[in-house]
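Next up is one chain by itself, shown in structure tokens, the form predicted on its own.
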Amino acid sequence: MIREIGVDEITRQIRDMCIQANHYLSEDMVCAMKEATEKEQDPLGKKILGQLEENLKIAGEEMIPICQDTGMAVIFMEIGQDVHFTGGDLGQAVEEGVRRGYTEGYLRKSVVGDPLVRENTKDNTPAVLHTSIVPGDQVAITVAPKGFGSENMSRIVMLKPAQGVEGVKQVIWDTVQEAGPNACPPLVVGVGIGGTFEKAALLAKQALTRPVGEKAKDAHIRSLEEEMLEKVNRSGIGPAGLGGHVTALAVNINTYATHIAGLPVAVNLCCHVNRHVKRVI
């Protein structure tokens, strides 16, 4: 049975989600920040976490963006194979949703149309849209505005298979260490292992949208997440990079099959707000 969805509904949802994501921290991040403040033993680190929580509280109460960098809109859409979009072009509907969200929500417009000419598009479009076809008649939309303080600290490395898990650990560790305070810790560390060059990066980006506290399904990956989170939090970087025991709130790792000759590893860092909103229509 085909279910029809008007593209105007997609526009409306994305418009609202852009505004929501930039003003209100997701519930998983609220819990993670509260837990981090309770765990932090360093007096300065605890004070900084308290200030960050106060900033988030004020942002929600007064409708002020939780970060001045309201990001580039990254959107994931899982489209049920029994869905038929009506009333226009889906891609244009997504762009219109972002345009309305950033202009009507008075959010900072940070996108330049040409990466070398660098002229601002003045409405934060175009977005970065990732679509996938899944069973069913629903559409799951995730809007994840990505600031570039943390994006610029990310990396992808094409390891040799012989470097194995120890090589993966080194890439994660080096990325966090070199980022230091620049990615606005405490961080969420998204990691993608496997696939191809571009697939590993996508896996890492998707890992950031997994709720903090939700662990990987495979035991060996879950163990790797826990090990690297513990190691990163022993780095001493701490909140805002000023020292402490909470450098990261989570290390989320996604994996995919890969070629016998390769071991791609991508690390996508995100700051303490790690904005993401998901809705199903």
Given for the second form:
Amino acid sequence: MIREIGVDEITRQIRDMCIQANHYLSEDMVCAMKEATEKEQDPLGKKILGQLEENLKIAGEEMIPICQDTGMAVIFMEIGQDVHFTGGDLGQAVEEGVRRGYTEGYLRKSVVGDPLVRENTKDNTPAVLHTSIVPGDQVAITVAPKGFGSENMSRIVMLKPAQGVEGVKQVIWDTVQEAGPNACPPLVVGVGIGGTFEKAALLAKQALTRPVGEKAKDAHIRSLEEEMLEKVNRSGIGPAGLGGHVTALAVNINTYATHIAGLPVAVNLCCHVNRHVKRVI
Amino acid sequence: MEYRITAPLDKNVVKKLKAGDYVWISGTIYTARDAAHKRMQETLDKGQELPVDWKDNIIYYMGPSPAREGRVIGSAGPTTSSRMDPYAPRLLDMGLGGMIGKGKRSPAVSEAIVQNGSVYFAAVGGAGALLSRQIKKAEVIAYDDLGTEAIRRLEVEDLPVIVVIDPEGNDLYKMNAGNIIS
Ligand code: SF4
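Condition change, the form predicted on its own to the form predicted together with the partner chain:
Then the entire complex follows, led off by the chain already shown.
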């Protein structure tokens, strides 16, 4: 059976999700921030984490965006193969949702049209849209506005297979070290290992949308996540990079098959304002 | 140490600030980020005057989200300072009193801070809703066409910041960096 979904419904959902994501963190992030504040022993670090919790409260209650960088809208759509979109162009409907969300929601317009000419598009479009076709007749939409303080400190490295897991650890460590205060710690560290050049980057981005606290399925990846989280938290960078024990809330690693000759590793850093809203329609 | 200070800055007050001090700023400060700095640079290159005399003033590297009706400003936290590094030494040499942002600075900026007895503060990144409460007045005074990147004059009350680079060149981030917790 084919299920019809009007594209205006997509516009409406995306509008609301852009606004929601920028004012309320998801439950997993709220819990992680609370735990971090309890765990932090450095007095300044604890004070800053307390301010960040207070910031979240003010944002939700007074409808002021959690951060003034309300991001570039990254959108994932998993589209059931039995869905038929009606009433217009899906891509345009997505853009319209972002446009309305950012203008009607008092969100900052942070997108320039041409990366070299750099003129602001004034409505935060275009979004970065990733679609995939999956079984079923539902559509899962994830809206993840991404700030560039942390995006700018991210990287991708094509390791040699011989560098193995130690090479991967080094890349993660170096990325966090170099980012230091710039990426607004406490961080969520999204890592993609394997695939091709672009697949690794996408895996890393998707890893950021995985709820904090949800571990990788493979045991060896899970232990790598735990090891790196512990290591990163011993770096001394701390909240806002001003020293302390909580530098990251999570290290989320996603993997994929790769070529016999390669070992791509991407590290996508996200600040504590790790925004992701998911809805299934 | 903790201090309450006023802006524009008094050089004698700046002199006693040390990396790691917690400071509340009240008074008048200005916003400027990437595009405004680029334009100021071009203006100076043409031998023209800047819209603000930076002497003893503070630049807050910040581009706010739009204000809702009846509000002074939207979310208003710091942006990454290093993108302004290519422009900062020139403004410091013109008397810029201090900067508020987040993240590391280049050696050239650090040197210019020492030479001019200036100071670099960090505000907490990602606390834009909280910080917006300390802003009592906001007005675009130049480069209106740059939207969020326009130069704004802000009246602030007890804006909380931390001294990262003091006038002697001590850098709090570097002091913490070697500090591996075992
Ligand atoms: S990195 Fe995150 S918290 Fe920091 S300014 Fe950008 S969006 Fe805000």
